[in-house]
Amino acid sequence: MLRDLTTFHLGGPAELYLEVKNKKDIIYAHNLAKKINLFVLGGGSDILVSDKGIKGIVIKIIDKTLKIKGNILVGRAGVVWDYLVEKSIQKGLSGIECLSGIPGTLGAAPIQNIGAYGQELADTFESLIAFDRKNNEFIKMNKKDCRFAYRDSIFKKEAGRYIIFEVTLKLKKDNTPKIKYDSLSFYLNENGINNPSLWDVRNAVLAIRKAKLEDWNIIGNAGSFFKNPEISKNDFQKLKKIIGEVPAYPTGNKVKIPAAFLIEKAGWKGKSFKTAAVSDKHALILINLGGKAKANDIKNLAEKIVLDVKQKYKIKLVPEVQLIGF
């Protein structure tokens, strides 16, 4: 059952469940799966699988070597995420420590292009290696063809066609880390440490999360649920009107707006859906209500919070876990 290997703690049988480890494993469940659906599963996070489960074949890369070579990472597939950042501070190296105790693989980061407290991915990627299923053959993507967005990717746009194979980063050598983010200055100024390393940025990233949100081993969850929404300026002097302050970050043109503001200002921090709940920790996160949650209460739950957000704020929310099987 995929239940047992995805981070919400949901999900139904695979009709196939592969493990692979090189490319010849993956050429090989292509070639098994040329007229049935495939779907690679990484580190079960950031996704909903239906209880139902999943039509075809699951595959899932368990090859976690990685090479550092002076500011240069090459990882596999099944590279644990947070294992490799905890490598390249250990190595001095700087561009991913805000990036500390996201779940799931090097393989999957780029899909999401994870980020956190001012990183992601896209700022240190340099290339990857995955094999395209349309055109039968391992190739070398670099950023631009990625076509990276916030929370987004080519290989979201294409689900499907890419089985991603190797992961390059790029780091700097530098113990200096810029720290972007409004929250993790505050923590690091409160606990007196003015000229922080990369490891006390690593140590207040985690505590921040342990404090702030559900810990998946303990309560289901896919971290969280929803993108924070980007909108015009004029549509945020708007929204300012309707609620009075909102926290906001400007980007470029436009303004971002937290989600999990949105979503506790509508009144749905902590309440329950049937077998699923808003965590009355964070809003963001949709929680598996004491391990027994059906997927579909967790998307009708997650359907009834952008309704009434798109009622009360005129913004439609758009979520970041992918629905897989439904």
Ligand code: EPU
The other form holds:
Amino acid sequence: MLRDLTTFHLGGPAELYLEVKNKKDIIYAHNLAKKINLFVLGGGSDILVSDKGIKGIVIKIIDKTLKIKGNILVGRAGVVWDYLVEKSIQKGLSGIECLSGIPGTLGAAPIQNIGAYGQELADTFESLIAFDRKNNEFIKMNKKDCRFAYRDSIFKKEAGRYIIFEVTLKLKKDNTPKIKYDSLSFYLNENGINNPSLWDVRNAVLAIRKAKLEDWNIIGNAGSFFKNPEISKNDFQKLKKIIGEVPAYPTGNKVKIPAAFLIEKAGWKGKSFKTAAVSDKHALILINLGGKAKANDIKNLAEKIVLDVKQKYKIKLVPEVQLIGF
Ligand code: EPU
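Return the form predicted in complex with the named molecule of this protein as a structure block, the form predicted alone having already been given.
Let us now look at the entire complex, which starts with that chain.
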């Protein structure tokens, strides 16, 4: 059952589930799935799978080989993301320390260009090797090919086409990380850490995550359910007229608004719907209540929130989590 393999602890069966190790196995799975659906599972931390499950073949790459040479890090898709962060810090390499504690695998990290506390994967990404199911070949893709954007990439835009096999990151030999995120620098200041080391940053991020986010081992969830909307400056002025002061972060000629703020303002924080709820710790997290949620209840709750926020604030929230098999 896929519920055993996702952090939401939700999802019915896969028609066929294969653990694959190498390039040969990937080609085998691809050939087997020529006429049916093939879904690649990573750490299951960013998906909501329906209770009907997934029609077709689900594969999981289990190769966890990781090589670090100088500041270059090459890992197979099955490497656990946070293990990689820890190893990089051990080697005195900076660039992904703020991405500490993110659940999931290295192979899944490029899909939504994981990001937190002022860093995102694209900042240190060098290249990857993927199997292109359209052209039946393994290819090397550089940063440009991946078309990274905020929580987005070609792997989301052309879902199902590529199977990521190996990822290369280029980090920096540097033990004086620069802090770019308010809540992180606030935490470090509060704790009297003025010149944080990579370990200090990692520990601070882990502590903030523990305080703010829900632990999926205890309560099923997939982190932020929605993306933070990016709106025009004009729409931002309109929003302020409706809602008053809004926390906002400029991104080019747009303004990024925390979806959590809109959801909380709309009155959803801590609210439940059947077996699903909005976390009372963080309004962007939907949770599996008592471990008994139906995937449809989570989906319906998400839809209710989208509708309500749209009606109240004229902003359309878009899920960050991928919905599979509905
Ligand atoms: N806020 C509320 N109510 C809440 C929580 C937050 O109003 O219940 C407001 C506050 O104004 C707060 C602001 O939202 O200052 C931002 O909150 P936070 O720092 O927790 O960040 P976020 O924008 O909600 C994003 C990422 C997280 C990432 C954090 C830290 C997205 C969709 N989410 O959340 O990523 O950990 O920043 O960088 O961009 C994930 O992708 O699963 C994830 C957890």
